[in-house]
Each structure stands twice: as structure tokens, then as C-alpha cells.
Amino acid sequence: MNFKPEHPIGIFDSGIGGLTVANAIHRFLPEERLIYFGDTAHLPYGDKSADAIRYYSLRISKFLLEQNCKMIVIACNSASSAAYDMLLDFFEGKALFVNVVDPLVNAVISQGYQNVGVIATKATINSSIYRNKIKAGNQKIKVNQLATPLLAPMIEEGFYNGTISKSIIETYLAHDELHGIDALLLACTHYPLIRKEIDDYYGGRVAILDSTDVVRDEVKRILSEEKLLCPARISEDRFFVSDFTSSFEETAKNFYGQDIHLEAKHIWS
């Protein structure tokens, strides 16, 4: 890899949920330049096939080499399940990949709970992707999974904290598969924006963790590791979507927490 530190980080998601990532890795590692890629003409990958996923990762990836970004985020749950470890070996050498998956997963078991329950899209829970590896990593875990289909595009509609979302979660978190958990694991980039109302519904009896702190805490190590840590930002960052509506713009401002400028760059043609 010929990377220098200057060169910036490439963060994608099905849409604009990965933004709750890439603010994270802005504020931890405000040097740092951003280019984000919400695949917009797409979303959500919950309910597509893996073959699909892997193909929309696949092509992104390609479009933020092409940007010189030293290191890809993967960050989407179902891209990081499905589509990791084919573009770890199809861009072998041409890029550090970071996946939000992984890091969540070794958070679980250094944390040293018993009765985990992950909430997630359909995709992410039809591939036991946590199940499997936190089972891998400590086989005593316990680990519960339901799929939570309507809360991304519940969010991403801006309906939460409010009685609709609510209702919804609660319907949610009163699952049977959800009974006697100590942590629940919010295995959708989405999620953090709830993660008052679920804390509120457990009322701080069951912890609550997303992949936001833990990712940036491995983008930092390993760009550390590399000698790639960028010591002055030396452009702006960039936004860019596969399909552009003046909505993903506003609801965008809520997932980054500020007003940010989106682009739209069609790459499928």
C-alpha cells in the first residue's frame, strides 16, 4: 500500500445511517479527512440478498480507492456481514478495511457478560454474524438475536422520540428473545439515534452498546499501527449519495449531528 497520512478515510453505508459512524471518527479524529458514500438508489440493504450486497460494496470500494482513501469503513452491519471478507481478499494490499461488526463483537466479550441480545436487520440476523463470533470468542456468551426490520426506515423517516417510535420499540424490546439479556448490542447504524428511548425502556438495567465509540477507537489503532495518523486536516471532508433527495439532506443532519453538504455521484452506469 502506497498511502501516505494525508490520505483521506472512506466510510460507506447502505444510506445515511453510517453517518452516526462518521461523526464519531470526525470528532475522535478531527485531522482526518472524510469521504463518505451513502448508497442511496440502494437502500436498505437489510432485505436485499448477500450476492447484492457484495456487489454494491464491491463497486463502492472501487469508487473510494479511486478517491486515494487509505483506509475503507465498512459501515453497515449487513455490508460488514455479508461483503468483509470478499473485499479483503479481492483488494488485498490496496486498502485497510475496518468493519463495525468486529469490534462491537471483542467490546461483548472483554465487557464479560452472559445473556446478550443483538436487534438488527433481517440480513445482519439471518447471518449470525455476532452469534457466531461471539460464540467463537467465549462459548459460555449467551447470545439472543431478533430482527427489528422497522426501525431503520423509522429513522430514517425522523420518527423517533416520539409516541410512533415509541410503541415500536417497546413492541420490540418485549420480545421473548429479549427476556433476561444484561447487554443489549445495537448491530445497526441507526440504532444510536434510539439508544435514549431503549435505555429509557430498560431503565439502566440492561447495558446498551453500539459500534460508533468502539469502530473509532480501532480506526485510530490501526492507523496508529500503520503510521498513517493524519497530523493536520489539509481539505474538507466530502458526502457523497447514490441518490439524492432534499430529504436524505435533512434527515443526514440528524445522523452527523450537523449541517452537511451531500453529492450526488452516480457510479453504477
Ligand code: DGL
The other form holds:
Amino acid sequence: MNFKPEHPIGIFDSGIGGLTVANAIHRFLPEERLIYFGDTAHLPYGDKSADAIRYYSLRISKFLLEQNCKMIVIACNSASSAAYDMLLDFFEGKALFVNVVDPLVNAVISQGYQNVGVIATKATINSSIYRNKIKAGNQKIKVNQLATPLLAPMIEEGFYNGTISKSIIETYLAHDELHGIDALLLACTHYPLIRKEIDDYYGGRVAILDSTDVVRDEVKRILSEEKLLCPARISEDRFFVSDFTSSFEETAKNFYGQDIHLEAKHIWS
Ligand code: DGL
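Would you mind generating the form predicted in complex with this ligand now that we have the form predicted on its own?
Whole complex next, starting from this chain.
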């Protein structure tokens, strides 16, 4: 690896949900230049096969490496579950990869929760990655998983903090599988946008954990260990999508917390 601190950090997701992670990194490490890729042409990843998600992740990582990214953050649980190991093998020595699963698993284990619920896409739940990794760290922790496939498209369409989202969220959270939990993992990078609604449902009785802060901390830890933290910003962040619509740009603002300009980038031809 021949990277310099001023090289950018690449971040990708199936769509604009990964902007929640990008924004956490941006606010924590404002000197870092980000190159974001949202694969809006193929979202949702949560309903795709692991093979399809691996193929998309490979091609996007290649694009981000062509932009000289020193690190690639897989800001999508579905892609982290299906493709992280393969990307590590395939691009061995070519970039630093960070997934969004391991930091959340480590937080659960170190914070001592005993009965943990996981909500995520079908792809993430079917992989059982959270159950397997949490159990590998501490066999005694009970892990209850529930696929919540309506949530990402609902959020992506801007339906949150309203009656529709309230009713869908309540229907999912009332599921038997989640009874008696002491912590709930929001194992999809779209879900920080409905964190408050989930918190309201539990009235503070259940700890809610998402990937934003833990991933941001992990990015800083690795860059600092590798002496790759950027000392001063040299140019602006860029946000690419594989299929542009003005409604994505509108929703993207809500995910990133400020106005951003999305650029169409066709990497599939
Ligand atoms: N943001 C993606 C994740 O964390 C899910 C959205 C999708 O299904 O594409 O899994």
C-alpha cells in the first residue's frame, strides 16, 4: 500500500443510507476528503443474493481505488455481510477496508448486554453475521434477529417521523422475537433516521445502538495507527450515484444533514 494521508476515504452503500455513516465521519474528521458512491441503480441490496451484492461491491471498490482512496468503508450492512471477506482477499494490500458489522458487534460485547435484538435487511439477517460474531465473542449473549425489509425503502422514500413509519415500526418491534431485549442493534445504515421513533417506542427501556459513531471511531483508530490521518483538507467531498434522480438528491440532504450535490457516475458499462 502506497497511500498518503491526503488521499480520500471511499465510502459506499446501496443508496443514500450510507450517508449517515459518511456524515458521522465527516463531522468527526473534518479534514478528511470523502468520496461517496451510492449504488442507486441496484438498491435495495437487502433483497439481492449474496453473489449479486459481491459483484456490485467489487466493481464499486475498484472505482474507489481508481480514485486513490486510502480506505474503503463499506457503509452498508448487507454488503458488509456478503462481501467484506471477499473484498479483503481480492484487494489484499491495495486498500484498508472497514465494515459496519464488527464495530457494532464489539460495542455489544464490551458494553455487556445480555439479550440483544437485531433488525436489518433480509440479506443481513439471512447471513446470521451478527448472531455468529456476537456468539463467537460471548456465547452467553442471546441474539434475536428480525428482518425488517420495509424499513429501508420506506426511509429512502422519505417516509419517517410520520403516521406511516410509526405504524410500520410498531408492527415490527411488537414481534415476539424482540420481547425482553435489553439492546436493539439498528443493523442497517438507513435506520439512524428512525432512531428517535424506535427510542420513543421503547420509552428509553432498551438501549439503541447504530453504526454511525462506532464506525467513525474505528476509521479514526485505523487511520491513526497507519499514520494516514489527513492534517488539512485539500479539496471538497464528492458524492456519486449510479442512477441520478432529483428525489435522491432531495432525500440525500436529510441523510447527510446538509445540502449535497449528487453526481451521476455510470460504472457498469
Ligand atoms: N443500507 C443498507 C444496509 O445497511 C440497506 C439498504 C438496502 O437494502 O439496500 O444493509
